[in-house]
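Single chain ahead, written as structure tokens, the form predicted alone.
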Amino acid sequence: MIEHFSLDGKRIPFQPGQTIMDAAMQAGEYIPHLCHNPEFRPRGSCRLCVVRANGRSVAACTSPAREGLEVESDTPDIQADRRSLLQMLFVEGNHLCPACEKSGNCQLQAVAYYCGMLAPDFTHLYPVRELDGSHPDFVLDFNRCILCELCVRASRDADAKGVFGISGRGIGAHLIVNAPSGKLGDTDFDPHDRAAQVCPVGAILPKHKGYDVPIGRRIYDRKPVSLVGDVADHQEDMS
């Protein structure tokens, strides 16, 4: 017997063991998110997918679906909270969309458009962060990392390498490379690694290649994120 819950008044079927996010994605219903990828165990770190389930705020990516659950996602107050989270992500990093090669293929940018976050209300911090160009095939731009941990999970769980990690806490949290030198070029990171494909922003970018698809014709330029899903699942559309 198929069980169901309600998402913004829509009846969503689910299988035992599925989360609210899993079931919603399977049913073609979009809940904004950045750190979620169905390939990996959910972390609930970005908090963008927080919904109201029977009156309680829960992360859709980690909360199990239950029969009769009443879930709200697309409400004015929840969307306002998401816009505030997105604004903080933009001002805490150096996300300069017009000058970024990832523009149009960036999930952070696309989710911001979807949620109506067109300009931040907070003061930009403009942190001083490094670029690591030591790898022959990739540039690691710490300015754009949003600590989604997708590269960490992909390198550990899919590639069995553990190239990346997160160090520090709170505002001091940052992405690190697990090498004595701290440089990506001193690891066995490879272009075929899953970790090379999952970054939702422009933190991990291939070298020797750029603007192959002109801005204006890229994946999120053509369709909103709610109809596309995760950009890492559509690499063929960007080639």
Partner chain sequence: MREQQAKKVRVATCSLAGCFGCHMSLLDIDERLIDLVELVEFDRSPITDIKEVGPSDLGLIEGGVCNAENVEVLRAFRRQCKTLVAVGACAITGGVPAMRNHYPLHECLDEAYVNGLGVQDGGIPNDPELPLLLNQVHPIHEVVKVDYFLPGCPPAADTIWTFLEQLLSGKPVEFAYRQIHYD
Second form
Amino acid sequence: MIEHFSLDGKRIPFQPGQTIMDAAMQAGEYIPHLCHNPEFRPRGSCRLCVVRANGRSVAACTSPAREGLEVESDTPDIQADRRSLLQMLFVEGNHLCPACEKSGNCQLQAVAYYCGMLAPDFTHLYPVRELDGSHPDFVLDFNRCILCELCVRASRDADAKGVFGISGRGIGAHLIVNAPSGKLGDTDFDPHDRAAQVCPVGAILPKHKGYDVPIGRRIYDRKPVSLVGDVADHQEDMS
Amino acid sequence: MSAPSPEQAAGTQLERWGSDSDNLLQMLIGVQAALGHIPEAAIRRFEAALGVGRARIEGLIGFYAFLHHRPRGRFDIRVADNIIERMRGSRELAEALAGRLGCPPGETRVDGRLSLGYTPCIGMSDQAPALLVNGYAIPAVEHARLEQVVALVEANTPLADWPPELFEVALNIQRKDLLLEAAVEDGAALAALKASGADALMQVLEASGLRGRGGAGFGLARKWGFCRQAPAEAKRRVVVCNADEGEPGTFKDRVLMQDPQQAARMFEGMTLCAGMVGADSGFLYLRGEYRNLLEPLERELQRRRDAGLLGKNIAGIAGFDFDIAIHLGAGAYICGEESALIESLEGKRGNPRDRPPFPVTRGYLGRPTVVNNVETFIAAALVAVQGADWHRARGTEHSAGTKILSVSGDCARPGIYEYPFGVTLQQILDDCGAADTQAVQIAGAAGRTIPPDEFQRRVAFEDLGTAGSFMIFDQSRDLLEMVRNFNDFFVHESCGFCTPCRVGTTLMQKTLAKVSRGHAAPMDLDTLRRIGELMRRTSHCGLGATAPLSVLDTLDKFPALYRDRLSDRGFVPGFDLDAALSEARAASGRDDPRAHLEGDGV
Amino acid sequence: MREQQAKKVRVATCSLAGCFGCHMSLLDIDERLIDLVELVEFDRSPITDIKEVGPSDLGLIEGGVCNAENVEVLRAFRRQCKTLVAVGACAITGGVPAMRNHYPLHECLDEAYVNGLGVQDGGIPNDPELPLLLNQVHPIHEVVKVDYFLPGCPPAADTIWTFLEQLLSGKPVEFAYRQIHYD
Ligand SMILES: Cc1cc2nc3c(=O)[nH]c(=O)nc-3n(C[C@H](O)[C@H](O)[C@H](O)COP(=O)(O)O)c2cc1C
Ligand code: SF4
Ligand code: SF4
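Can you now output the form predicted in complex with its partner chain? The one shown was the form predicted alone.
Below is the entire complex, every chain and molecule, led by the chain shown above.
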């Protein structure tokens, strides 16, 4: 028997074991997210997909769907929370969109557009972070990493390599590379790795392709992420 | 005795921990203790021997505050710096040490003799100021002791040869009730299990109304019942005792474990649990700050094995096999959260897991796992012997029994107080000799800030739940200093997993600093609220959800703290404008009037 | 009609640490500029000769805050303008100039005035007429209160027009999807 829950009043069918996010995606309903990619085990860390389920705030990507659950997602207060979370992600790193090759193909931007964020008006933290150009085909720009761990999961689970990891904690948490030098060029990272294709922002970038597609004609330039989907589904548009 | 080589040190740990990568954290703690840091060569040895990537090892070193990739001084001194210690002079103590030893806080002396730094509460609030040397606690470091420590460091006396009385920690038990007064023989709970069987004892626990003492107050019988019913390979369930006691201002678990009789009961409670749910392995997760309890507790475990109370066919019950290993923490408050604790037991970074599944169904290595607090296991062992009515004779309908509180701060008699649940805050204040009290911070930095007009409220799950921290602030204190101290704590202790807590704690820290400098405008208070409420709603775990409470509580209940400090401007910059010209002044050598910015906001 | 003209909205604009790109975009509203001039009159702005900002209804700020003069100008705008708008990426995040926040200021100055390619007899200028640089570049909302943000590098002319039109007619400010971008 197919069970159902409601998402902003719509009836969403699901199979046992599915999360709210799984079922919503399958039904073509969009819940904002950054660290989620159905290919990998959900993580629930960006908190963008927090919804209210029977009155309780939960992450849609990690919460099991249940029969009769009443889920609210697209409400003014939840969207306002999402804008605050996005603003936190923007001020935490150095996201200078006009100077970023990923601009227009960036899911952080896209979700921020979708949620109506006009400016990250918290205090900017301007962390001092590195840029690693050691790899022949890829640049790793730590300034833009939002710690979604998609590359970590992809490299570990899909590529069986473990090129990436996280060290530090709290506001000092940061992406690391599995090499004594800490350099991507000293790992077995390869352009064909799944990990090379999942970064939602401009942190893992292919070299020599920066502006092949001009600004204005990129994935999110004309249509919102709710219609065109995640960056990871659009590799062909970027390389 | 010369220090072992990095390879030797790593080899010793590999042997000690069975070359099992689940024990990687314990091995790193061992190398850190042996060498004062975890050198490159040791990392390579672990990589090769365990087949783990170096990113995992680096990830651990970066996560746990007591692990270091770069060498620390021979004496690694950390001064406890919770607000209570601050009130008792922790900053002055650190400054004095810095001056006498020639090593500023946060640094290592050039000759490598010592490192000096701060650490959050080390469970010594009743005998502050206190510090850790290479993980070993020295309480009540007043003048004479300070001189003693300085002399020992300068003389390069090996820590093992420091006078033992330096490390003696007082129990300070001020009030006893059910738990602390009970006279029950060692092994009695296991005898009760043998006599009555698990089903019958389950009913006793159920009837006793016993709820967890680590904070959340989950029903014990329910938790054990879930675990018991969770499908598991024959008796492969796991029992974990949470002795992480990281909540600032709490020290009752330390006292319980220090007392040999209570420590025995704690292990007996764990063993009882194992017998009832069908578990074969147990862990005591002991916070690194309680390093000096490790050997006595190991000895107690050995005594129990020798007495047939651990090991095979325990207490003469055929097929009841169970043993307990002690794992140390390494300076991470989040590892008190049960699912982060389990990650840590598995040798990982202490990021809390998603729930469901709860540990009772999928815990340590995926096995059904019970996690309970030290005090809870002791209570369970006693209830099994004394019965449900004995326990119900104290407390309230929803909070049966007693609660052990750690009382500290502005009062005549800090220490351990055991009360029946339902006791009012006023009663506690009267008993401990607190006068002119401005506020009580109940349940630690993560708890609530209670003003005097609410001192008739009760310690009980239905009113003010607590794991036991009870910090008292009299009228002479600036509560904003308390709020900022707690916020600094959460900035330090956020695991960094989720956005609201990772970033929100730091943004709050900046705004609170602004308030404290008298630079905040009403807008900034709105920002504090907005961040705080966002953290409450959207954080992944209890740390982020409770971290803003003291800010939100004081905004509501002590508004003058903020109001009296507001700038008369409508808006003040988030940074000091004139100071922001300092580098340019230095570089250009200018100091003319135009090289300065006057005023702040408009 | 006459009365309306008497109550034209007074607008001041300036570029702090910006590239005038946002101003170019403002002019890019083409023939709508004529409609705009019907509605507004300009106070201090690169398109007028007024040097000091006077009482205005609306202030449009391009660029982030990188030196002492930027701070003074911005504060004057805040004092004089009823409504202040951060226009463009630099005003909102510091933008490209904020890339120098990665380096200590003295390194930037050394690179520009002492060690840089082609520098002869270099030295860091100490002329009191020159505004001193701040240690870091800041978005304007960290220095004054900002009422509205118009993102984009630059914001599209259409976005600016939509904003002005809605604001001046007292409607709630709302944008279509394609009007908002950060690049
Ligand atoms: C951030 C955080 C820290 C915690 N620290 C501790 C702790 O140090 N000791 C403890 O017993 N419980 C702690 N807890 C509660 C545990 O998650 C868990 O609820 C408890 O160990 C269960 O035991 P109990 O039912 O006996 O109380 C903490 C929870 C959170 C969210
Ligand atoms: S580099 Fe990209 S994919 Fe990896 S954690 Fe950072 S943002 Fe996520
Ligand atoms: S709330 Fe804080 S401690 Fe908990 S998972 Fe999130 S970042 Fe980690």
